[in-house]
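Just the one chain here, the form predicted on its own, laid out as structure tokens.
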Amino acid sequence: MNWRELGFNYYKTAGNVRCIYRDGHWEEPFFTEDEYIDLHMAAACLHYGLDAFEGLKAFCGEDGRVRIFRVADNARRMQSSAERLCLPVPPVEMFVEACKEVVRRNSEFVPPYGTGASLYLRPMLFATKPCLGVRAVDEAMFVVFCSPVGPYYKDEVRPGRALLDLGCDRAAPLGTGDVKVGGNYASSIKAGDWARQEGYANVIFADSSERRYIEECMAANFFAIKGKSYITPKSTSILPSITNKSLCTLAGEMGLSVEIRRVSIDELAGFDEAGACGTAVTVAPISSITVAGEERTIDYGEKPGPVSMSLLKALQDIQYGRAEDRFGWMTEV
């Protein structure tokens, strides 16, 4: 493969790891190299929802060394998602152990250092049970593959333009909006896709119910930078992105304060920097954000902020093993 040409997209591995829960257990997981799923035109995932994913990747190291960033924070978070939509739920060491026998039976896709690519981990776990009524289902399964990708950028980082779109709701206060289930992804799409067709790199949600705060980005968390502070919005539909989290804890530990609260849209032009943050763009600046239906921009410049980039190279340093794993982040293969 050409590691340094690779985007984010799917391309074929070895094979993947799953487990399926039925008569009130999980049974033994297994590897396969099949890339299909066989589903009956029943099953309550396909009608109703019923799914849940998580991202995460694997770094080769400056020693060669193989390892998951916080796959555990992974596993607990989906385990918030199962219960939320019903759904059987994943033990944290099962959730790992698959992880990692998946790394270690696709080795041969893990990108080698120095090329700013990683090995992306997509958990997924969803209800296979046929029924037509709506309720929860007491079948499912669970499945990790996995893909080489990219780095978001090929070459030096590049801000991006944001669309902040106030006639979408991405998630509803008391919904969805906090675990992460497909659905979320679904709303956002529409809005998603006509900020590409205008010249934006990525949309701005806001609340759903006054449209006047700050909440996420397509798929990935906002945060701004303002003099010695790091800012990130507070909502119940918001979704914790462990990239966040992790920024969060190198921002204080650069001597930033931190934070975590509700940030009304007539804030943004008093930020120094704004940004994106997550598991496919680990962090992205924002060059601009454009409030939709009216002639406003808030410009922060055409090159990414000292903070950010700061705060992406201490993440980076930590994830390919440049720098010492202090807080117990990254899991071995």
Second form
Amino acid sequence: MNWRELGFNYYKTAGNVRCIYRDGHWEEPFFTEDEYIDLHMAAACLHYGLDAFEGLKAFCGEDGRVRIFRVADNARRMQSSAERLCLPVPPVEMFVEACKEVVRRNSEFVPPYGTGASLYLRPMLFATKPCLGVRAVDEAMFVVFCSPVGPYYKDEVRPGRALLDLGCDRAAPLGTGDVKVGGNYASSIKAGDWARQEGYANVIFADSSERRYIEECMAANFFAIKGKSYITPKSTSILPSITNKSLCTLAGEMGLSVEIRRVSIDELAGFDEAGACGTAVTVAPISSITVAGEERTIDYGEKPGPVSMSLLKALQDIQYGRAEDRFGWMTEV
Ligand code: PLP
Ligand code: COI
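Can I have the other form now, the form predicted together with pyridoxal-5'-phosphate (PLP), not the form predicted on its own?
Once more the chain from above appears, this time first in line as the rest of the complex follows.
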């Protein structure tokens, strides 16, 4: 395995863990090598988007031990997604145990320390019940699979250009933007694809009622640094990022003031640094934001900002076991 060449792709591993919900309870979880799922063509997940997922990583530390980052937080977020879609709610312990079991069974796929790579875990929950009417279902499957993934940046961190797309809404104020469900990605894929074709590394969405406030990126939260402040948008329609929550804690520890509030588009020009944060990207500094259709670009520079880099280092030091796990974020497998 060429660990250094890994991107963010599906890679076949030893297997996955599954658990079925039917007759009012979760059955015993089982491990399988099967990459395919036998699904009825009328399963509600295929028609009505009754599916939720998560993304988290396991890291091989400097001491050779493997630890998963904030797995119980992902479990709780999947519970809120399940509740929003009226799907059976996976217990936190079942979720955590399934993730640990997948890591244990795929130990040869955990990238070694020093490669910058990690083992990405993808828990998913979807309605398997065959039905035609649009309604809540009482049959579902919970699966956790994994794939080794490379670091977002191969060598040094290079800020990427972002496109603020005011012509596409990702989520409505009281819609499903604050949970991790497939439909949110379906609604943003066109904007993301367009931005990529135009050479942007990321797309940013604004609030869908006024289009005056920054919401988040396609698969990451948005943050900015201004003087001694860490600023990140507050909204009912953005995903509560576990990476962002961690950065808020680390920023506070570094003596920055943390502002979780509405962030107006007009404020962008006054920020010193801007970035995207999430499990897949970790901390991805933004070099510029172009407002689509307005011929307006705000520049943050081609070099990553010092505060973003300190936050990235502080986060990775904990994830790779180089710093004490002072917030109890790591679960050893
Ligand atoms: N926002 C969206 C829409 C995402 O898909 C993700 C990725 O999971 C995030 C934010 C970042 O969340 P987290 O840090 O929990 O991975
Ligand atoms: C993650 O950061 O884990 C994500 O889920 C992003 C994914 C949608 C590509």
